[in-house]
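As a starting point, one isolated chain is supplied in structure tokens, in the form predicted alone.
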Amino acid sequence: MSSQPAQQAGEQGSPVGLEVEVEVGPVAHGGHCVARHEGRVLFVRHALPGERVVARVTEGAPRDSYWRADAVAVLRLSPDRVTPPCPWAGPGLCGGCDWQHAALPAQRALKAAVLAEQLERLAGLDAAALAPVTGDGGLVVEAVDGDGVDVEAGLRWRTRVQYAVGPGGRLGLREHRSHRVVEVDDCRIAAPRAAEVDPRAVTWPGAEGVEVVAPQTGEDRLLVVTPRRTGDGQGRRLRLPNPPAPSSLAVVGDEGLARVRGRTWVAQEVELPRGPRSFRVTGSGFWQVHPGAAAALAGAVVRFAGLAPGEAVADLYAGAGLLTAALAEEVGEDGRVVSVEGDARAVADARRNLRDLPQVRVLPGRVDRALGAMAADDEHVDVVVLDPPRVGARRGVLERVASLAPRTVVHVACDPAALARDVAVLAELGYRLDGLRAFDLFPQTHHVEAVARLVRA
């Protein structure tokens, strides 16, 4: 495909700043599309497949096999292109949203394409192999219901917003792949109660970041402040402003979370498959940020697990106990659920959240060690559920999972590449992909959540 230079490269031969016209090819994992210039791959943000754009190189060296770039002008528009609803979405601005320039149905189609491509490239599962798993309609990224203004438009859904603090002490959001803080007037994907915190209203001297946590129930929102550290590890003088009411306030310290005002936790109400249940989550502990995510994932996991009363389950990377509670309700008091989590705050939350479920045993510590202990005790499990961090579970953990010989493994993944790698390892260990659902829990971004079921081959 042809390309013409629109601007010379930067100083000393660096390509950064070079502008070229390119034809935009397929979507790639990470919120960009693939183009080529003189045989070199360009990963171009703010573009859509089929467009012709002027791409400005943002990262790369002359001998690199690929460069990163931003589409700074669109010469031929995709029919899926829309005007971004946020004025801070674009080249050189906030890096939090990847696809605000694409209509929501197109965003979900792009995410489905990325998930399918990663499964084919890393797990060897092409379209024919995925067809029995995804059904006649093919792989679809499902929309998720949620309470709040503009959720259906892909806006006002994020119940946890992590602001960085700029040089002047004001809150902002970071530029893509940069430490530069872009001061914004409002984050358009922030849920209504999180958006009530005006990032311009006050300054936060001595703070590195401020996370705004908006509960789904009626409690105060929570502001979690992380102090800025100097080169010697000492904290700078932190001066806390008066946050907007009603807000609780806490500071991250060496000994954990220190309460300044109100609570150090928020309450979440979730409609599980067998009815509503309340959870308590401390500070910025892990919890799904889309208001409809917890119910959607719990429902998908329970369906894929296919549990019967009296059966045994291991819930790995269990966090505050969301999936553990849903699984425990399926197996009943005659069943057994082992809930494994390594974060001390999450363990404390889980013990509180699950204290009325006698069939649950909470195991603190590393997942691989807990699995090793279970195997050494010859502990039987029918199903293993795992919701690992972004990097995936990886071979060491998956080998220990397989050693327990569960009939079913249910894998919850927030990264398509990590899921594909884990699926490939499980295939080597005798488990085949038997079911797959994907959810759009992060509209306007490239992130997608998937739930996979694997059964013994």
Ligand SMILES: C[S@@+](CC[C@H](N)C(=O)[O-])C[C@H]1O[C@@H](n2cnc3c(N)ncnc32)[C@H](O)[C@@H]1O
Contents of the next structure:
Amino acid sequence: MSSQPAQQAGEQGSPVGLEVEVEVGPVAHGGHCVARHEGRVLFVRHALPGERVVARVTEGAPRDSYWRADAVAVLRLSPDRVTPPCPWAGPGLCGGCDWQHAALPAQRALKAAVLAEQLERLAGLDAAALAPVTGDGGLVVEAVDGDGVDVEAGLRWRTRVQYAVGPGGRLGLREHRSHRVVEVDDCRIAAPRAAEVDPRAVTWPGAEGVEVVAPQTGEDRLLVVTPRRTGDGQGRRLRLPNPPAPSSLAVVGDEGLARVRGRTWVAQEVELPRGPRSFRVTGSGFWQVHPGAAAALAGAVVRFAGLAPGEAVADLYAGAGLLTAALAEEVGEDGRVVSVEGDARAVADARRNLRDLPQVRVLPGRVDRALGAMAADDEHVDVVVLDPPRVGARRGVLERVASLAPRTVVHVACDPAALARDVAVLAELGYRLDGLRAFDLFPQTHHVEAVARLVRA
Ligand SMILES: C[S@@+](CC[C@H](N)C(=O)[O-])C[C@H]1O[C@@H](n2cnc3c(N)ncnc32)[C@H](O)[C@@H]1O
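If the one shown is the form predicted alone, what is the structure of the form predicted together with the ligand?
First the chain shown before, then all remaining chains and molecules of the complex.
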């Protein structure tokens, strides 16, 4: 990874703006590749392993151990390079996608490499240790089905789009690591029904953000508006336009979600392992954004859980109850599922979504507290399913999980580093990684979802 200077540093010794020729090394977690310039690490976006590029420094100070940079010219191309399908993907443009310049199979290989690297670095699991876990084909990031017209090309899959509001109340998407709003005409990864809401058609004065929630099936489409807050906590005057396509409209307020037009929730239809089911999801409450994601994850979780009728399972970080429902169908009415969720609106949705399943008990509140109460009651569970937010479950929760002594823990993770840290803690607590699948639920971006099975050693 040798480098040659191509241009002098910026003003006052800042390296920002400096352009250097570098050899691009391996991919790193976060949507960039590693290069070196005069012994210092550069994290280079818009590059691919094996390329030689001109990298322009975008962030860093003279004494920093690493700088961030964008590849602004490619001198030797990777065979995996393609022309980005979106004209807004590139240095200084929209920051939503990281890998538009890589062919889809290559994007998945990059994500598999990142997941393997994080598990090796943070959980001490090298390729030899992973081989029995991932099977003969090694770690593969699997594509998921979807109904969108272009999902197979990695486009038109995003059923939710979070727009930022820029100058003049116009909608756009943020530049990478910046507050600057780029006024894209069309987000190419937005699903067809989400993309029908043309961000340029109307303005949103006084708003901070507008989320378009447009499930792939059914007629629902909901716009959730977050008002801009001033320093004193007061909202600026919000002026709501007539949205350009038929949609429900709701505003985030101190008392929850205020309905302006239509309804404050959408219906999500999912094909679970034992048949179709409909879920109500309020406002911006958590739901997977790829149309094929919910079914793929529910299928993988049920398979890894390996439940028999009559068994007991805890579904932690349960959201609107997607995985709880799939698990409840496995254990049947003679079994038990405890479904723990901290967000009050998601709890209300879960109660409604799961009310036909008498084997389910929805426990509102924090996961660590719920686990403490379950341990105090000597509650037996055969399997624990965890689907924590991006930071992972972390030691305090994992210790409580281990104290319940389930035979299997199934961990769903959207961040490879957090998964690897949790796997390392679970290993200390006597749980061995025994199965791992990864899914490309976020094509064109660096994000990847993994499902891990850990069994009591
Ligand atoms: C990644 S989502 C998973 C949702 C659900 N399993 C699904 O597949 O739709 C994480 C959920 O955990 C909830 N959550 C985050 N921290 C929590 C905590 N400490 N205790 C309870 N719930 C929490 C969030 O409100 C969110 O619904």
